[in-house]
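First, one chain by itself in structure tokens, the form predicted alone.
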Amino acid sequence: MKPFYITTPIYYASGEPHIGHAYTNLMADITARYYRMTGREVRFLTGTDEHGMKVARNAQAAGLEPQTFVDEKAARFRELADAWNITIDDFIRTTEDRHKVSAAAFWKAVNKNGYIYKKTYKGLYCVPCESFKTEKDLVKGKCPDHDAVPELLEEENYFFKLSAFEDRLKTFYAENPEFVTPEHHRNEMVQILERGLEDISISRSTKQLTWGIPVPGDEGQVLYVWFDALVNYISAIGYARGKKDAMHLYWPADIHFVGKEINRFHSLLWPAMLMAAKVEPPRQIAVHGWITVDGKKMSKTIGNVLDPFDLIERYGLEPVRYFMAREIPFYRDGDFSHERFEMRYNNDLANELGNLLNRAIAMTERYLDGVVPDESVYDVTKRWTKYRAGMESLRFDDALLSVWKLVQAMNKHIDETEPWKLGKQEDLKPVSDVLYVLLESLRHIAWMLLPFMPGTAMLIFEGIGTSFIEQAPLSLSDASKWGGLKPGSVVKRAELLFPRIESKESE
């Protein structure tokens, strides 16, 4: 079977790091520690744009060369990945000889085909988006997702035929219907398609720009920034690079993971350009909405920005993963509020799963010395089902409720049976029947918090008596099996998963 190749976009180096891209890193990190668990080989791409108009002024005005200002921002979204624990396997850089190799030759694919030529163009450009803008585009002049007013740029180009895809991409649309989600993002790419495209500017003079690849054959013209900054996703497999080419093995991309003010570019041009090069489509763009804090859109005028560094620095990772992940949904702009937090940290992380990790331990050691228990029964295959009908769906909030319904059911186990009276009783396998169950439940939500809360995951295993490494070996259909933690095994004491957490004033 083919590896399950993710992306997310590669992060447009202008800036530091921000919320957004650490959500996106996020939903595509706990896509490929899934597909892992199930046994599937992944590779998880993620790197930096770091061409175009706006680097090359925002470089100039911090008095920096481009290489030099894009090499400090490449490195502060590595430490993004690593603070956020990001499972990367690679990280593309547009700077690189490989893409540029890569790059060029895809530029040649396209124009041997006949898809590309040179005219002079006059328009609207809008900088921080790096794309023209018709006047249909802006609300009151301005764009309206960077509140800029776009300068008038008139140059001679090289235009790609994107009209020329009008009607296959029509077909493939039709032909593909999960190509790109949620739907309603399907259903904006459609209208666009059924209101026609026109053929778009893809280069820039260099008297206007001279940061960028140039275009093959002429010197005069760098490539513009998106036709460059798309081809990363097969520029970092190889492609067209001889004997290191990997497509092979993993073209098509399963998920291109990306933030709905790029929709266009990667579910209509994109999908173009590949066809333009006789090179098949990605399976599917994951499209998620924004992020607002408190109900209003991050601002740093509000002073309500999120900083991604920040934010886990003051709360810790884990808790902020888990909460991105339930309260944020993928298909739908999501609100922060540290208020919202913090009820939710101290509801489910300390009250509900907490309490039944110390509970449980603390009971099997005191009335089972520690030991756990011969196996008892109990049926936890409906959870599993919506657990994994949410994560393949990329309705991460839903398989974190089937997780959270478990560790409910366990907590009212413990109300029901008692088990402190049963303890007390002369015959312990009523209490050790109680017990293992407990212990074997959290066994399956630590397999379940995998993808979600990898450390917290790792404690759960370590407290229940078993070790990440004894259970590593499972795929998920084994794991997900009743009676994976082996009686005789010794439970550990662990500290406080999640210490409750005092009501702080939102800053």
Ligand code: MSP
Contents of the next structure:
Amino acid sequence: MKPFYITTPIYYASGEPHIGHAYTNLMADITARYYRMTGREVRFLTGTDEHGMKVARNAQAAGLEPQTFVDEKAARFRELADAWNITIDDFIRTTEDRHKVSAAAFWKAVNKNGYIYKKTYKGLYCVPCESFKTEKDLVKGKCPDHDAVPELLEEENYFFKLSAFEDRLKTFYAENPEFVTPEHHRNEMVQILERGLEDISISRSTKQLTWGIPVPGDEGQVLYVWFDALVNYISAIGYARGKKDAMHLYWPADIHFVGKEINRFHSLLWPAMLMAAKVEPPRQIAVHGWITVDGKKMSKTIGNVLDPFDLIERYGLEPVRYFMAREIPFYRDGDFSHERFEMRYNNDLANELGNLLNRAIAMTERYLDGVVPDESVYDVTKRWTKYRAGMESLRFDDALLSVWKLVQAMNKHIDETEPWKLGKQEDLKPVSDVLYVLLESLRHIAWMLLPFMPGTAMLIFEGIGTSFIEQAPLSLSDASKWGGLKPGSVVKRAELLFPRIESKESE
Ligand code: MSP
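Given the form predicted alone above, I would also like to look at the protein as it appears in the form predicted together with the ligand.
Below is the entire complex, every chain and molecule, led by the chain shown above.
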């Protein structure tokens, strides 16, 4: 089977990373880790989008050469991926030679096939979107996504015959009902298709903008930033670069993860561009919603912008990863608030998961000298089925719900069987039976948590008397069978997993 190829958008190297970027990275990372866990080889790409007007202007405002400016910003996006433990295999920058070569070759292919022409154009351009807008896209004369007044641009540009792909895209959508997921985001694209597609400008005159990839054969024009940026997904795997070309190994991409504001570029423009170059479209565009803070859109003026570095500094990375996946479901907008975070942390992580682990280990030490007893039986197949269905449909919230059902069932099992009473009996079989179920369930829980909280999962493995090194070689079908924890292993009292957060009010 071909490696599972996953991408995030390449982020504008025009400003600092924010929580939205961290969120997309995280969604892709959870997916990457899950597929690796199932035994698939995975290739995971992210990077930075470094050309265009927005970058050029911000560099100028900072008093830096564009290249110096983007070098600094790209380094910050790499730091973000490291800090959030995002397991990327490659980081592509559109100012790298490898990208420029592929992007120019891509242009030539589209041109050779007859889909590029020149015309004079006048239109309203939103710089933060890096996109032309029509009057009907605007609200009170402003771009609603950025609250920005678009600028009037008039120049001779190269155009891409997007309109020529209307029918092919319609057929493609009909034949690939899961191309865009979730469904409401697919429907938006279908509606745009029904209304009809217009050709789009895919270059800028160097009189307006010099910071870009030169149009092959025309010194006076540079590639429009989106026409340049989308190609990253294939330039990173060597498109049209001779011996470096690994398209046959990785393409088509299995999932492009994107935020809803850039759905159209990925779900309509990109497949059309690929069709024009005679390259197969990607398999799926997975579109997620926006994060709001305390119910409001993040904005510098309101002052509610969440910094992805500060957030994990304050709470620790793994609880933040957990919260994002649990509370900000992929398929719709989700809200972050410190209150809600602390509630989830104290309830799910400290009380339910942390206590379960502590109690299981402490009782094994007290009643069985820390030795994992002989196997007893419990059925976890339903939990795995729901978990896997959630993971494979990007419903990470549902997957985690299934994990927590198991956590809760085990806490209930303790309350009902009262092992502290059983432990005092002469016959140790009843308490052993309860403790084996608890410890082995925790092994399953740790496996299920690997994509979300890998460090926590490893601590759980060690606590219950196994280790990541011992578990990792197992295939998922073996790991998810009951009875993987070996009797005779010795549990190890762990540091307190999730010490409670005392909220400001109670201080
Ligand atoms: N450079 C383009 C993408 C080119 S891909 C060929 C771009 N960059 S961006 O820096 O603006 O990043 C966009 C991504 O950031 C969105 O797709 C989304 O993943 C993420 N988010 C930005 N704001 C967000 C929220 N408030 N909430 C969640 N994610 C959001 O667009």
